[in-house]
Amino acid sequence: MIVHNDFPEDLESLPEYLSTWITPNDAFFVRQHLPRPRTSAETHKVEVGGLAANKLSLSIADLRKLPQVSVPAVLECAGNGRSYFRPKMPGLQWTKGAIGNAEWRGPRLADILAKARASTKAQFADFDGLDVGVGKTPDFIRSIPMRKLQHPSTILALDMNGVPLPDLHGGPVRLVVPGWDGASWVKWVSRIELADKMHTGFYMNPAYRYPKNPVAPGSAAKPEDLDVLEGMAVKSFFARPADQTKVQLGTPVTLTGPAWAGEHNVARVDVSTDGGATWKTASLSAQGREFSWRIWKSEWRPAKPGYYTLCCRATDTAGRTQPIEPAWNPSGYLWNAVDRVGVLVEG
């Protein structure tokens, strides 16, 4: 892992560990806004209140008694790729690895809301975890609209890749909001408050907002021109080969990596071995599940020695394609430019 911070932990996956459909737990990136709390599956409770006729206090055992569903889904920090923006901006300088695909398992939020008898006036639910700030650091609370909470793939995850959710990843229970930015996936969930309006705390406004219209690089966006960040961008990148790899002429080279598209599905991935002058379509793995990524692959046999710039770009079922340059924004969110790596072929 690339260690950006050790307290609280901010750990980035290495690209070579992102070439499989499921990302192993011990290679999965970690983003903590606040210090990791102490809790356990035996003592943890999730309180459900606010605009609910039936207030709930659910233990992990109670949550496991509800119908369980498995949801393969990509989790990506909104700032993944921030280090590539120019001009640079503050924040964690992620490269490619603040992303991973896991199989999450737990009860649907829709079932919990039904059990709580959520009021028809409830338009949002505020999710709070056990993590608390130091000094004047605000509490991390995220509001999720009811339309997303009612989606059958939105769950409270108790398991990750077939084992109880590790505490480093929000265990014993975290919110899974497939297709949305990682900040929505609240860890160590302890309170769900149903409300008729969106929460007004720092992590809803001004944090995790994106310009409605493009802004000039290096400039600011007016607060009224920012929307809450929700669905993520279409994206693919090289897991292998690594940038600046050297290969021998005549040796076949496997080009591969993941591709995903937030709330949409990946339609195809195109690969170029000549800096984008020509393209060919890569093969895609069979796992075309909603919200999860697919692994693309292409075989390349260089015809002569030299330095080559390889490129990949994904297109999704909504018609979105990775751009040459993504829209610059003051927070460094949603980097999804055509990925490039350099390879030196030696004769």
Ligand SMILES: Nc1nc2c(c(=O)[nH]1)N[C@H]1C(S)=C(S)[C@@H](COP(=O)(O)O)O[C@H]1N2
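Positions refer to the first chain, counted from 1. The structure displayed is predicted, hence computed values, not measured ones. Here the rigid core means the biggest group of C-alpha atoms that line up within 1.5 Å when the two forms are laid on top of each other. Shifts are known only where both forms have a C-alpha. What changes on going to the form predicted together with the named molecule:
By the rule of 2 Å per CA over three or more consecutive residues, the rigid core superposition between the two forms yields one shifted run, at 135 to 137.
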Given for the second form:
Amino acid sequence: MIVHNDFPEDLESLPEYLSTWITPNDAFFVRQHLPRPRTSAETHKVEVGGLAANKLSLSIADLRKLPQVSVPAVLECAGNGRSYFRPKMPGLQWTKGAIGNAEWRGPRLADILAKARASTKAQFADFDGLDVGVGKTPDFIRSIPMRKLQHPSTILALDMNGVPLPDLHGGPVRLVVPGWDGASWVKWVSRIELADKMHTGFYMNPAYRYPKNPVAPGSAAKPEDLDVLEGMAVKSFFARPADQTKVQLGTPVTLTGPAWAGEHNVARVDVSTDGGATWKTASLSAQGREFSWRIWKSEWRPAKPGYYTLCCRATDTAGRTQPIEPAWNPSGYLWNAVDRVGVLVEG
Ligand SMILES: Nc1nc2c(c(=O)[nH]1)N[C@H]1C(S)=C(S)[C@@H](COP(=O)(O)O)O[C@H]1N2
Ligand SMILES: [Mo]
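Follow the form predicted on its own with the form predicted together with the named molecule, if you could.
Following is the full complex, with the preceding chain placed first.
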């Protein structure tokens, strides 16, 4: 993995580990604002309070007794690809790999909110994990609107890819908000507070906000011109071949990688082997339902030696497609340019 920080851990997956439908747990990227807390499945509690008639204190065993659902879904950091924006901005300089697809399993938030008898006045729930603020870095708290919490695929995950949720990924319990950016997926959830207003902390404002209208590259945005980031962009990239690969003429080359579209579904992936002059539609894996990625594939037989620029571009069911130049924004979120790799074919 690419180690951006080793304490707290910020680890990025290499693109070649992102060529399969499920990303293995030990190859899955890690993002932490704060040091990892100490907890265990035996002692951990999730408190539910605020605008609820029936306050709850749930152990992991209590959460396992509720109906369990499996949700395959992509988790992507909003800042994935930040390093490609020009001008550059501060923040983790992610390349392609702050993303992965896993099968998450646990109880539905809707069932927990019903058990807590959430008031009709509750508009948001604030999720706090066991990690605490350190120095200038505040406590990580995120507000999620009720409409998304009531969605049948929004769960508190206890398992990831068939094993108890690893500590690095928020074990024993994390929030899974399919189709939304990684910052919504609060790890080590210890408190759920129902409220009539959005939480005002740093991670709701100014962090994780995106301009309502595009701003000129390098400029600041006024706070009133920013909205909370919710759904993610349409995106595909090359897991293989790696950039600057050398191949022998006569050997077929498999072009492949994942494609996803946040709350929408991928409709198509097109590939080009001539820098975007001409395009061909790639095949898409049957696997990949709502919120999870699909693996696209195309076989390429280069006709003659030389240097080739390969491109891939996904289009989703909402008609969105990957741009050549994603909108620059002050925090460097939602990078989704048409992906490119260079390949040298030797004769
Ligand atoms: N409690 C807590 N939850 C958190 C974070 C955090 O710092 N603390 N980081 C968030 C961010 S920004 C991302 S991208 C995802 C990353 O999840 P992962 O480490 O399992 O890949 O977790 C989110 N949940
Ligand atoms: Mo993130």
